[in-house]
Amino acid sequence: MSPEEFRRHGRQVIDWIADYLAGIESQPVMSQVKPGEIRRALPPEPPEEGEPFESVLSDLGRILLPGITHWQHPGFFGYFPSNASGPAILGDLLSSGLGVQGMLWVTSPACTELETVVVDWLAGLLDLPARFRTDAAGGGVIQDSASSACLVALLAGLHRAGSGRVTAEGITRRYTMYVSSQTHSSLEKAARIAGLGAAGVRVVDVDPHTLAMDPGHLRALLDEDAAAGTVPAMVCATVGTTSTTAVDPVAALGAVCRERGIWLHVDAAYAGVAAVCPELRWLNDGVAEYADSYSTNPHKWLLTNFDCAVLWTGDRAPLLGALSILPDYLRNAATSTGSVVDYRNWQVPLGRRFRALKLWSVIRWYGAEGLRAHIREGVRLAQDLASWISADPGFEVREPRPLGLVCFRPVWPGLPADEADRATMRLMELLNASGSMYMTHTKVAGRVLLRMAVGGPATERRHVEQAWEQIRWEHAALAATLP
């Protein structure tokens, strides 16, 4: 494809994306296709001769688009937001156009140095401690997701807990990691990858009301495990759990970790970016004093399209000790001086994309005030939704609900708990099949709750109102059919 052909087709692609985003509300939120339907519509063999790019765009609209669940739809309330925005999309396009492989400083100094600046900017916007800055003892790095960030944090914690022996010799004794029942499943996966195994994951009790990790039970488990000869590698506190946005008491957990020299990682994948708003910086309580590492995802709620997760550490030495390997083919003068950051040592893969461009584009386009306005709007709409649900005797809202997620349950008078939960799931299936909205569920104390996560860039008050009215209508219609 010549530069002129690229120019022509690039304009077609930009127009296609702009038209898609402008008309996304007309699409069903959840894909309506059946398993295997997309595959059957595609040729079983690749083309022998090249095809016009117009054919690619044609098949994108004709075959693939029906198989897309539209995460940017204003009626998408499932999981957590996965924000995309114009400046982020354009930043990603620039990254693809430059074709940078930023594994070493020398392979593109701008790739590395822009990233150090952008993660420092973000740390400042979130009011994170100065020791997390890349011009201090610690620093930040953009990972693909919080799952990778948590794995890297665990590897650093293991390196420190074993005084480097795990890195050199492998797992030669039992190490443990401490989570709660509300911690994201990626932490157990990290434990499996790192060699702790599922048996090395210790589950700390939570407060039955707030679902926050219990520092007293953490202390008891640590005492029990110390008596058994195990070595604690890491405690993971969560700020904004996936299920209900519960917030673990970082300061109290951190005090326990400090007493025993245990690595404390704070997983704030969803909620962390909300600290861009000064009134929400209570989310950071205990982080400055106790966190060894901290991660949050701009690709969830900060208008930066996937993938973009940021991991900070207060001391980069254990992280680099766990992950640095320098074969001869990567040696170069800049690395040898020790004066540059080589981000390949801050992650599991060797290669890395120029992800900083899209985060840089977002921060420059929106500015701090634009980012704050986006977060505040999501919180405000969620508060409005919760107030409407609370005022309806046919529903119950789960408290607390500090951010953009509302968890609630329809009331099914006269039905036993298990039948009521089945009815709730049926209600969710009907709502999602309608095409006008999409939501997900969770379980608390064995009971099903519906989750509505508000925070999409295109979601306005009218979309939340329409979703709530549809929920009420479908609930009444389904209730009328039940015994």
Ligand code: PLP
Second form
Amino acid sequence: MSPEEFRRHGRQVIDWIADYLAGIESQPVMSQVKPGEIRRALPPEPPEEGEPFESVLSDLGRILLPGITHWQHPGFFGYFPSNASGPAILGDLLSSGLGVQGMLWVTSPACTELETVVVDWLAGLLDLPARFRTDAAGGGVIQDSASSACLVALLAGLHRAGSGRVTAEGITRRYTMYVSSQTHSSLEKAARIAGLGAAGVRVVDVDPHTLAMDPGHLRALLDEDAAAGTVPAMVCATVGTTSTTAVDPVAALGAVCRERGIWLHVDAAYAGVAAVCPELRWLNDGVAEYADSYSTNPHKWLLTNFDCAVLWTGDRAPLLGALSILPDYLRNAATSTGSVVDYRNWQVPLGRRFRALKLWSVIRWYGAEGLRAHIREGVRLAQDLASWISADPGFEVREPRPLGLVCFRPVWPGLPADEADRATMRLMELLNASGSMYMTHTKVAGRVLLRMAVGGPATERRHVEQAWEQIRWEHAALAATLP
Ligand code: PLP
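So the form predicted on its own is up there; where is the form predicted in complex with this ligand?
Below is the whole assembly, all chains and molecules, this chain first.
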């Protein structure tokens, strides 16, 4: 593609995206295609001769678009938001345009140094402790996902717990990691990858009302495990659990970890970015005092396109000890001086994208106040939604809802619990099939709850109102068909 062709098609692509986002409300939120439908519509073999770029764009609209679930649709309330925004899209495009692979400082000094500045900026915006800054003993790094961030934290914890022996000897002792039933499943995956196995994952009880991890039970499990000769590698506390946004008591858990020298990771994948707002910084109580590492995803609720998860640690030495390898082909003068950051040693893969560009674009475009306004709007709309649900006798709001997620369930008078749960699932399927909204569910204490996560950049009050009206209407219609 010549520079002139690139310019022409590039403009087409930007126009395509701008039109797509401007008209997104006319799309059904959740893709309605059947399994295999998209694949069958695509040619089984690649073209022998090159094709015009217009054909790609045309097939994108004609074949692929029906198979897209529109995460940026204002009626998307599923899972957690995965915000995109103009500055993030453009920042990512610039990153692609530069085509930089930033594995080492020397492979593009600006890629590394901008990342250092941006993660330090974000630490400041979230009021994270000074020891997480790169000029102190710690530092931050952009990972692809929270799953990777938690895996890297576990590897650092394991390195410290084994006094560096794991890198040489592998898993020669019984190492354990402590989570709760509400911890994200990526932690279990991390334990498998790290070689702890299922037996190495210890599940701490939660408070039945708040679903927050119980520090007393953590202590009891640690005592039991110490007597059995296991070595604790990490405790993972969650600030804003995936299911219901429960907040673990980081300070109390941290005190237990401190007593016993255990690595404390705080997984704040969704909720962490809310700390841009001073009034929500209580979420991170205990982090400054106790967390060895902390991660949050700007790619969820901070207007930054997937993928962008930031991990900080207060002590980078165990992380680097766990992950640094220097083969001859990567040696270079800058690395040898020890005065530069090589982020390849802070992550699992070698190669890395220039992700800092999009986060930089986002922070500069919105400014701290713009970011705060976005979070506050999500929280405000969720609180409004929760108040409408609570005021309706046909529904009950469940679980604390400090942020943008509201968990609730319809009341099905006279139905036993399992039938009521089936009816709730049916209601959700009907709503999602309508094309005008999308939500997901969870289970708490064996019962189905509906989850509505507000926080998409395009979501306005009218969209939440419409969704709520539709839920009420569909619930009444479905209830009328039940015995
Ligand atoms: N941790 C928590 C608390 C989450 O809610 C999620 C995803 O929703 C994850 C980890 C995994 O995030 P990612 O998709 O970035 O790996």
